[in-house]
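So this first bit is one chain, no partners, the form predicted alone, shown in structure tokens.
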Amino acid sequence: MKVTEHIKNANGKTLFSFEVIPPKKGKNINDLYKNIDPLMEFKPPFIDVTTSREEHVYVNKGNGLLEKRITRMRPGTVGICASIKHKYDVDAIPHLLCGGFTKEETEYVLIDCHYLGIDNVMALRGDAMREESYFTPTKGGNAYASDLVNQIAKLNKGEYLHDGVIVEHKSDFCIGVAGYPEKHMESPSLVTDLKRLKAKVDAGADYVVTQMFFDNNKYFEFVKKAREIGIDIPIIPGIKPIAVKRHLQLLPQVFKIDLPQDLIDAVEDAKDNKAVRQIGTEFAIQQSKELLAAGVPVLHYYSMGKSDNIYAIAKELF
């Protein structure tokens, strides 16, 4: 089912979902299990699965001579999906990315999803890669998130990257994308930001899910101002509880994020990360509570491959 079809079918009732880390190549997926296990007591309509960019690795040839590979680390969103559809019977929401995909390997992994079964994608454009100081588009894929959705609106009309293709049964996807309240790092204004966004939406775009945001003031003024320019589809707040104290300086560097003084003042204060994890909790509990008092379609959670905060916050709401 459509994440706009859940929504619409909650009759105004706030839903719960969460976005969950493929294991990295050689582990074990029933770790992934043990994350999603408890959280479905809250009966997630469904859950998002990210994808990771390719990148460089040095495998040593002997001699002092080292050789660069490309290589992706955590593969196998799709099939993560599948196992998640199959094992829970939730839908599932494989991330699909503009960087290291051309937009032909974009057209295969989403004719795949469409023989799975899953009705939603979501696209982004995705980060540059680490020795990048800007991103860089993939030599023949997409440059923008708007171009990937682009190409699965037209994917849906039953239009294909080469002419020839007899349609007889189209996808019908629902698409996902982000955005950010408190802007994309690499945007010059929240207005220029908020631009972006409509093109994705005009492109063909269903629903927004957020950037981790700490200040829920961020995300009332930022819909406010999508709903002043024409943006009329869901917008579904994403949140991450803080777990580490390094995440006071990870998560402002990273994303490009403004954090509350009293957060960070109280995991200052904090003897330990067993005490900054509660810390981060309790304060995602307030912070979803207000969002839930103010009717938000779906509260999402960022888990980082950790589900034992998340799941004490849902035990608060759901």
The other form holds:
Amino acid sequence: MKVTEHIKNANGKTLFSFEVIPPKKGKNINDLYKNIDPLMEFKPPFIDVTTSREEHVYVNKGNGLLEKRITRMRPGTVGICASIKHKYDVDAIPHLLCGGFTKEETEYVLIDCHYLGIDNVMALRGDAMREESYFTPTKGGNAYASDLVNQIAKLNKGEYLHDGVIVEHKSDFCIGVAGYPEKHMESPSLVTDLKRLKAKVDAGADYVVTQMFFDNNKYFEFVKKAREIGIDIPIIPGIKPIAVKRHLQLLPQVFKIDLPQDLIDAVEDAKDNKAVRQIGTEFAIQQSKELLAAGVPVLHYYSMGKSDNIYAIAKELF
Ligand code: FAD
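With the form predicted alone done, generate the form predicted in complex with ligand FAD in the same format.
What follows is the entire complex, opening with the chain shown before.
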């Protein structure tokens, strides 16, 4: 079922959902299931599965030379979605990236998703590769998420890239896109970034999931500004509980977001990472309670590995 239908059917009740990351190449999917299993108690209508960009690795040729090769460290997003969908009978949402994929490769991924009965896809640009200082579009690929949304929307109308295929059964993907309450790091202003978000909506996006934020006022303000420029689709808040002390540096560095001073002080004073995890969980519970009271459509959690903290949060709220 589409995310928008889940939201409609919930009749104003806030839903619970979360995101998982595919296991590293060579690892077993059972570790992922172990993290998902306990969370099924809270009946998530959908689970997101991320896609990671390709990386360069250097293979020692044995003659003093290194050969640069490209690899994916966490492949298998669509396969994982199919297995989650069939094991738990929930909607699984693959994240699709512009970076690292030609439009043709994207079309084939979408065709696979359609065959597998996947109803939703999350359309993202992706970040720069690790060694790049800024994002460079892949040759033959989409440059911005709005271009990817456009490609998916065209496929929904039965328009394939190159050939005049006679379409008997069109895809009907519900399309999610990313939104940034503290603006995207490359955007010159929040107003400009919101205009880019509007372009994604105009291209056919059906719902937005936000980047993590720790100050609910930033989310409320973002939603207000989005509504003012005519973005009228659901805007789902993304929540990340702080889990280790290093997050104080890592999250602002990677996601260009601010952390509230009281949270920073509490984490800095914590005696170990067990205490940090507890503080992060408590903070996320309070943050979620306020969002719940404001009637957000879904509370979407970034789990990034072990899910015991997400379980503790959901137990308090759902
Ligand atoms: P876009 O919407 O294309 O925006 C990127 C930048 O370009 C913005 O600064 C925007 O303002 C600007 N822009 C947009 N259109 C134009 C235009 N026409 N002209 C000039 N500038 C323009 N990354 C992953 O690698 N894998 C994942 O699974 C993943 N999942 C995510 C899930 C969520 C909910 C979120 C919020 C992010 C996720 N990301 C993921 C990170 C995302 O890929 C990065 O934040 C990326 O840098 C931007 O992606 P986007 O889809 O927002 O890009």
